[in-house]
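Encoded as structure tokens, the following chain is the form predicted alone, with no partner shown.
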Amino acid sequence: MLASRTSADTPDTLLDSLKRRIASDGPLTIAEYMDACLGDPVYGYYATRDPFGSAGDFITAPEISQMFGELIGLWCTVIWQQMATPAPVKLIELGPGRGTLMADALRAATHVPEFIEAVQVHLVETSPVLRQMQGERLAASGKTPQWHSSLMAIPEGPAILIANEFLDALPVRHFEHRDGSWFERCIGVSDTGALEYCTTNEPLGDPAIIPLPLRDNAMDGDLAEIRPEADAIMERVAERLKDASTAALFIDYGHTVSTPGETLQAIQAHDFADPLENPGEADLTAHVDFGRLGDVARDKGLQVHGPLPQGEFLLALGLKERCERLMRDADDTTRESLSSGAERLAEPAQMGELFKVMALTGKNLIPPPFTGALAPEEHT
């Protein structure tokens, strides 16, 4: 049930409300503007609306083809066999969109019954909308999901967690490079009332929240992009590692070397859009840095394994044995789907390439296919 207006003077838009907030407050940073058009309770982005699919905004991998969650379900049960089998064992899912990957993956872990049984499933996710969905698209799996509105929420214990596209909706900061200082880049309201981009006045005091690499010879006019909230799950991921195994896995599109430049974006009916435009009408992500989030886990005792690019991961794990199984009994309808999926998830020019795959663990723990492919014979 979507959330409804509770007075006569709520901002008949998320524009409106945006605006008396930077009347009052003054300009809002990057970060809290996204914050705002993604997760504003009665007109944010994700709280209204299903974005997925052809009829929404954007297609995501499990959206794409079952092969995507099967794999990441048979990639959970041989690192659930490295953590020793705990039981149980708490598979978490952040941001499960409509639950497709979930449902997949589950599906799939049924060929070791004994991970189906130790498995709780936990979802972080804050949409009433998506929560509905996923309990629907869950039915099926035997597993009642229980749902939180962040990772700090779950219960310590062995887990497993997975996060696809998840990474690129957390907010980011902007900072400008100017006079040897770094100014918050943030958004205002013009002369004419339209949202505007705008700097601070002071520079930045602590210049070390933003990464050495793009700190070292910084030249005027450079702009880092920075995401403290993914740092922050880093740092919880090895925070759980302290008491219990844990593995984690992160899929998104992104770049594995931090380089100055924004890639702040908005997505509308599968079409990039203004960001500063219509604010909650539009998906707004921006690329993952996955060199930063290498730096930031080794910090905190983590092993990272990659970043892989997303065909190679996908291809080894057998994606092209599973799909080659699935023809063998599909009509012609069915595998032209199931090898235009296959080559969209894995081709370099798709998205093969610039999505990427990073795995974090103890140091007891290596995922495959890390340090080598599944067996083709695990498929079935």
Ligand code: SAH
The other form holds:
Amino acid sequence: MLASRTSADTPDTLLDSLKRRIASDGPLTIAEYMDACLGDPVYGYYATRDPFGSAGDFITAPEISQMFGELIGLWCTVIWQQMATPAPVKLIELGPGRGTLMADALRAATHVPEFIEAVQVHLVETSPVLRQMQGERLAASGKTPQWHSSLMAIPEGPAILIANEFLDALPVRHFEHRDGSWFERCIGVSDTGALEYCTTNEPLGDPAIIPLPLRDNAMDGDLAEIRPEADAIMERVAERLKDASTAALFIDYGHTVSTPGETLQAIQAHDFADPLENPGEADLTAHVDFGRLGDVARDKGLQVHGPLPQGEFLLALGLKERCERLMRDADDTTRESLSSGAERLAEPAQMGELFKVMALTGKNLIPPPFTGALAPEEHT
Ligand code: SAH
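The block above covers the form predicted alone; next, return the form predicted in complex with S-adenosyl-L-homocysteine.
What follows is the entire complex, opening with the chain shown before.
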């Protein structure tokens, strides 16, 4: 199948293509590498496959249980009512995967028919394979989604935005602290032809791109992981809010306080892999720094609610009650899968603690189950 791709300008694999790029332009930043591994239109991880489920590489909350999307659908109807029921309202999802979360959310939200009537579905997705799956999954909802390659492309107007495990796929950059300066960690090619880490010779010209909590009192050997595209998304949400009522819900795995260190990881066939091996064949992600995102969002005038651990969030929204309700009419196999799904989503030892939920709104909105955003001066 690949025989026709062996000519000089069409490398066989992403690894070959990256090695050529490094030979001609020099080492890649970690962000350039992640971008190519996940998003390359020919060889990129998401561009070429459906990675979810037991046959894929990993499983996400909406694929574990329908209850996840249903509770988020109900959350959307409540926040829409707090927003004074704008119509139309854009329901935006960033990185919708197979479209399962949106399908479950829309189905649960049919309890509020005026909401369903008002909703226009906007999906931010770069993968053509996944766009197609999303279209198929949403066919029964009666809503025809509009697709966009970036949040920046979605027109203004009242919006509710949801994103599950999207931010963790955005590229990160790594910097090492040495002799009072920061040096960017990059990826080059070793003498044996394998990919290897290296650092730039020149120190970073603008240390201000490293967030203060990581820059202050930095010690030699400290590593800073930053994610400029996630900061830009916070800014974009804040901009939308200036024009019209907006609420956003971000769910991801990560930490609540910015700490030195790097968290880049590769997952293939439900197991950890070496991020530098088999580029394009493994999912590459890094923890979300909710501490940083909260700081950027507050700085841009948004109210920041949480982050709360996912388990606490789902239980407060009624996970247990929803599970009991569904179990009442279910056969034994379905009951077992409902109960193990709820456990997996909410148990602290499973996804309940590592995954966090953060909501962003304008003033006057208090999305459930949060009890009000901390004022900037209250936030430490
Ligand atoms: N939210 C889904 C999928 C999470 S995986 C779920 O919970 O199951 C990450 C998703 O983000 C995939 O749909 C992937 O194709 C998409 N994605 C990754 N990087 C992206 C980018 N830069 N822009 C738009 N979509 C992206």
